[in-house]
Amino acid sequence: MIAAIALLSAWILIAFLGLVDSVFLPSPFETLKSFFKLLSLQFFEEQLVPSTIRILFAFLLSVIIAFPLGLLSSQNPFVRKMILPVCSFARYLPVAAFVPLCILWFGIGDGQKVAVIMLGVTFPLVLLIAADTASTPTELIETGRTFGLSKAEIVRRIVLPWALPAIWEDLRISAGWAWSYLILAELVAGNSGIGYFVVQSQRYLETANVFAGILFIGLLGLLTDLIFRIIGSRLFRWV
C-alpha cells in the first residue's frame, strides 16, 4: 500500500510540474476521466462482452482438459510419464511465440484468442492439479484401502475432497493468467475487445485511454479474483 501511494504521488507530481509530455504520461486526472468514459454501454457491448466471452469459453475448455489429465497423472504412473514431461516442457515456451501460429491456423477470429489462452493456461494447470491430487496423505489412502474402497472410490471420496480447495486456488490463479493471455492475443491480432481498444488508442496517441484500458483490465482481474475467493469460502468452509 505504501509503495502504491508513493508511486501515485510521484505520478501526480510529475504531471503537475509538466516534467513529461502528456502524450507519454497523462496525468492521473486525465486517466480517471478516460476511465469513466469507458463505463458506457457502447464500450461494454463492443469491447468488454467479446473479451469476457472469450475468457469464459477458453478457461472452461482449459479446465475440462487440465483437470482429468492432472488427476490421472497423479494416480497412474503410465499417464504421469506421458503427460507431465510434455507439460513441464510446454509451460516454459513463451505464449507470445505461438501467436503467429495461432493466427495462421485459426485466423484472427475468436478461435485464435481461445487457442492462445488455452496454450498459456492448460499446461501449467495440469501440473498444479497433478501436484495437488498427489499430495493426499498416504495414511488417508491406506485407511480407505483398509475399508475396502476401490481405486475409483478412493479418488472420489478421499483424493478429491482433500485436493479440491487447493485446486480451486489453482483455478483462481490461472484465471489471472487467462486475462493476461487474452489481452496478448487481442493486442497482436484483435478486431474487438479490451486489448484491441488499448492498441487503437496507442495508434492515435490517446495515451490516457491506454492507461484507462490498463486500469480497467487490472480491475477486471481483481474482480475475477474476488469472485473466486467468495465462492471458494462458501464451497470449502472447512479450510
Given for the second form:
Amino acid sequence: MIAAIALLSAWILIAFLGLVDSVFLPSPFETLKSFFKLLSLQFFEEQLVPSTIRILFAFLLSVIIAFPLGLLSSQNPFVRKMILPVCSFARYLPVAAFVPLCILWFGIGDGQKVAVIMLGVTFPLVLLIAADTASTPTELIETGRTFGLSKAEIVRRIVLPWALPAIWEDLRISAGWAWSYLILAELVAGNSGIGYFVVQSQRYLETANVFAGILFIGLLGLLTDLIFRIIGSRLFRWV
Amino acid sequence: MTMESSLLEFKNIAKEFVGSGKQRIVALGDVSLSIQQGEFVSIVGPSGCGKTTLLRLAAGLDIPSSGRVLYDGELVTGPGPERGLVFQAYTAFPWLTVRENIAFGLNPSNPIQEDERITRWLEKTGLTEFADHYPKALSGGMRQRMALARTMIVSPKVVLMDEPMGALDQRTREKMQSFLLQVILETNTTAILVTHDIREAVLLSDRIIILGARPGRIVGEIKSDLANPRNHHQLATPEFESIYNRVGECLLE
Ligand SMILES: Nc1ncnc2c1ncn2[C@@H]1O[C@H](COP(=O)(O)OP(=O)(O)OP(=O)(O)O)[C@@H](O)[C@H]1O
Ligand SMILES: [Mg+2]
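Can you give me the structure for the form predicted together with its partner chain, which would complement the form predicted alone we have just seen?
To see the whole picture, the full complex is given below, headed by that same chain.
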C-alpha cells in the first residue's frame, strides 16, 4: 500500500514537473481521462467482448481437459506415469515461444488466442488438480472403505469434495495466468481485443491510451479474482 | 469357548512392512487370537508393538503377510460394513455437517426411518444442537463422539476402536467411557479397543490382551471379571486394583 502511494506520488511529481515527455510518460490525469474514454460502447464491442469471449472459452476448455486428467493421474498409477511427466516438462516450455507457432497453425484469429491460453494454462492445471486430489487424507478414504464404498463412490463422495476448495483456489490463480497469455497473444497478432488496442495505441503514440489499456487489463484481472473469491466463499463455507 | 461362537479370529498372523530404507519391519510376529460374539476386548502394549496394525487387519484395510483373519468363519479379504473402525485420529468429513457426517454410511434408500435413527444418534451423542454445524465448530470430544456415532449407526457386528479417547482430558474421557459402555451394552456389539490407559482397559473390557514389541506378539491375556454393568465407582475397589496390577506386571515383563 505504501509502495503504491509512493509510486503514484513519484508519477504525479514527474508529470507535474514535466521531467519526461508525455509521449513516454503521460500524466496520471491524462491516463485517467483516456481510461474513462475507454468506457464506451465501441470499446466494449470491439475490444472487451472479443477478449472476454476468448478467455472464457479457452479457460473453460482448459479446465474441461485438465480436470479429468488431473483427477485420473491422482487415482491411477498408470495414468499418472503417462501424464505427469509430460505436464511437468510442458510446464517449463515458455508459452511466449509458442506464439509464432500458434500463428502459423491457427492464423491471427480467435483460434490462435485460444491455443496460446490453453497451452499456458492446461499443463500446470493438470499438475495442480492432481496434487489437490492426491492430498485427500488416507483416514478419510479408509473411513469410506470401511463403509464398503467402491472406488468410484470414494472419488465422488470423498476425494472430490475434499479437493474442491483447493481446486477452486487453483482455478482462481490460473485465471490470472490466462489473462496474461491472452494479452500476450493479442499483442503479437490480431485485429481486436484489449491487447490489440494497447499495441495499436502504441503505434499511433497515444501513450495515455496504452496506460489506460494496461490499467484496464489490471482491473479486469482483479475483478476475475474477486468473482472467484466471492463464489468460493459462498460455495465452501466449511473451510 | 466353542468354535462356532468365535466371531473374529486371527490365525497365526504375521505382518511385515517394507521400511523407507528397504529394510523389513516385522510389525506383528505370530499372533493368534479369537474373539467371541458380544465380547469386549482391550489391547494394550507399548508404542509401535502393532496394535493399530492388528485392528487394520481385522478391518480388512491391510492384508496379513502370512496367516489368516476370519470373520464369522470367512476369510477377510477387504473392509466391510459389518466391521466398523474408529480411527486413532478424529476423522470428520469437513464438508459435511454433523448430521451428514453421522449419516455418511447409511443407505439413503429409506429416508424416513433413517432420519429417526440419525436423530436418535444425535441425541445419544449430545450433538443435537450442533446437527447443522460443520465439524470445525466441534471440540475434540464432540468429534470423537461424532466419529463413534457414524461408525455405530450402521449397526456393525464388531467395532474396532483405535485409542478413541487418547487425546481427551480426564473429565471428557470418563464421560466418553460411560457413553461407550452404554452404547456397546445397548447394541450388544462386539468391541475391540486399543488403548494406552490400563485403567480404561480394565474398566471397560471382559478381557485384556497384552502385546509386546519387536516383533509384535501376545505376551499375556487377563480376564477382567468386574461385576456388570461397569461404572466408574469400581475404579476404587480391591478387585479393580488386583486386575490393574496384574496387567501392569505383565506389561513390564
Ligand atoms: N504403513 C507402514 N509402513 C511401514 N511401517 C509401518 C507401517 N505401519 C506400521 N508400521 C510399523 O509397524 C510397527 C507397528 O505399528 P503400529 O502402528 O501397529 O503400532 P501401534 O502399536 O499402533 O503404536 P502406537 O501405540 O504408537 O499407535 C511400527 O514399527 C511401525 O513403524
Ligand atoms: Mg497405533
